[in-house]
Amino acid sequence: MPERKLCPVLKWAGGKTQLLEHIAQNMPRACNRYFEPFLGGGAVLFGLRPPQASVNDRNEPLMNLYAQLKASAESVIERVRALDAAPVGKEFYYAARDRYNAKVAARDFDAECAALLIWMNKRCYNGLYRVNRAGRFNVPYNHNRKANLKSMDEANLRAISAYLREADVTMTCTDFEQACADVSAGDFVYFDSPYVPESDTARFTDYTAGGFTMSDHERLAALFRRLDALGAKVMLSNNDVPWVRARYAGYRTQSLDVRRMMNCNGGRRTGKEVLILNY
C-alpha cells in the first residue's frame, strides 16, 4: 500500500503546495539533515518527510499546534470535533477568537489552543492568520463559510502526528539565526521566509506580533551566504522582484509562476516568485 500522502494542516499565506513538485526536483541529490527555519504551514516538511529534520518558527501558538499534533494527534481531534459539533455562528466565533486570544496572552498552549486554531483557520476571512501588535489574532469572521464546515481531515493529522513521532524530527520556535546554529557542511537548508514586498503597499507579515522586517531579510541574506561558506546545501524562495535579485546575485535561481491564494482581489491572485540555490 503506498504511503499516505500528507497535506498542510492550515490554510497558510506562502504556502508551497502548489510549487512542491518544483522545490523536490531541485532538491540535493543527497544531504545530511534538512533544516527548515520558517516552517509555516509545513507543506515542504510533510511532502518531502526527511527522516532528520530541524523545524521552526517564530509564531508559538502554530509551533504549539505541531507539538501537540506530536504528542497526541486524538487528543486534537477531540477538541476540534466538539467545536464542529458547536452551533457555529458569528457570536460563537468572537468567544472562540476571545478564548484563543486568551490562551495565547496567558501562554496556555495546549491541545484546545491546537483545536482552536485548526477551527478557526477553517471559520476566519479568507484562511488568514493575522495578528496585531498585541499578538491579539484579529481575523474577522468569515460569513460566507458553510455553517456544517468539517475543520479537519482526521486520517491526515493522525498521519502527521505518526511521522512527528517516527522521524526524527526536532522542533523550536525561536529566531532563524538561531535556528540554524547547528547547521554543519552537508546539511540542507530551506528558507521560505515572508516574502519581501512587490511594493510599498503590499505588506503583510503579520503572522507575529513582532512582524519581518526589511532588517530581517538583510539578516537572511547574510545568513544565506554564510551557510554556504560552511558548506551547507541552501534553497530560499521569495518574490521574485529586484531586490531579492540583488541580494542573492551568483547564485543559481529559478523563475516561477504562481497563484497567491490570499489576495481577496481576483485580478492580483498571480505572482512570480524565485528559487535561489547555492548548489
Ligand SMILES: C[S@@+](CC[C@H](N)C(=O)[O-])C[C@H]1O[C@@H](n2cnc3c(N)ncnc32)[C@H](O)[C@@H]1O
Second form
Amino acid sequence: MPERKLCPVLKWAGGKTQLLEHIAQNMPRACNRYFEPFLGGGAVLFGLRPPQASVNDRNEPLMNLYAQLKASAESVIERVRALDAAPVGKEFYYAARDRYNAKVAARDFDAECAALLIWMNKRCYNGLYRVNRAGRFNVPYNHNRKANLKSMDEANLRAISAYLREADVTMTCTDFEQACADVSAGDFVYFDSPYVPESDTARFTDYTAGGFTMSDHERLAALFRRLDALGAKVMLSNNDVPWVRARYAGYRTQSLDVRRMMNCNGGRRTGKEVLILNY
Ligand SMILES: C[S@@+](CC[C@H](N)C(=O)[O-])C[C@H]1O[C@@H](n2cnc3c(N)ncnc32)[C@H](O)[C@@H]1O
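Any chance you could show the form predicted in complex with the named molecule after that form predicted on its own?
So here's everything in the complex, that chain up top.
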C-alpha cells in the first residue's frame, strides 16, 4: 500500500506547502541527515519524510504538539474531539484561550495543551499564531467559521505520529544556531526563518515572544557561511528583497512567486521569495 501523504496539522504563517514541490526538486541528490531548524507547520519535513532528521523550533507549545503526537496520537485526538463537541462560540473560545495561556505560562506541556493549539488554530482569526511580548497567544475569535467545523484529520495525525516514531527524528526547542551545533559534512540543512520585512509596515515575526530581529538575520547569514565551509548542503528561503540578496551574494539563487495571506483582512496577494543554495 502506498504511504499516506502527510500534511501540516496547523495553518502556520509562512507555511511552505505551495513551495514543497519546488523544494523537493531542488534537494541535493544525496545527503546524510536532514536538519530543519525553523520547523513551523512542518510542510517540508512531512512532505519529504526524510529517514533521519533533526528538527527544531523555538516555539515551545508547537514543539510540544509534535512531541505529544509522537508519544500518542490517540491522547491528542481524544482531547480535540472533546473540544469539538463543546458549545460553539466566542465565550468558549476565549475560555479555551485562557486555559491554553495558563498552561503555557505554567509550562504544563501535555496532550491537552497540544489539543487546545490544534482547536484554536481552526477557530482563531486567519489561523494565525501570534503572541504578545509576554508570550501570551492573543489572536481573536473568528466569527465567520462554520459551527460544526472539524478541527483535525485523524488519519493524518496518526500517520504523522507513526512517521515520528518509526523514522529517526530528533526534536528540539531551542535557538536555530544551537539546533545546528551537530551538523557535519554531507548533512542537508533547510532554513525557513521568519521573513526579512519587505517594508517597516509589513512585518510579522511574532511566532515567539522575542520576535526575530535583523541581528538574528545576520546570525543566520553567518551560520549559513559556516555550514557551507564545513561541507554541509544548505538551502534557505526568504523574502526576495535586496538585503537578503546582498547577504547571500555569491550563492546560487532562484526567484519564486508565492501567494501570501494578509494578516489584516485574510485576503491574498502575491509576493516573491528567493531560494538560496550552496550546491
Ligand atoms: C516561516 S516559519 C517556518 C514555516 C515552516 N517552513 C512551515 O512550512 O510551516 C519560521 C519559524 O521560526 C520559528 N522561530 C522564530 N525564532 C526562532 C529562533 N530564534 N530559533 C528557532 N526557531 C525560531 C518560529 O516559531 C516559526 O515557526
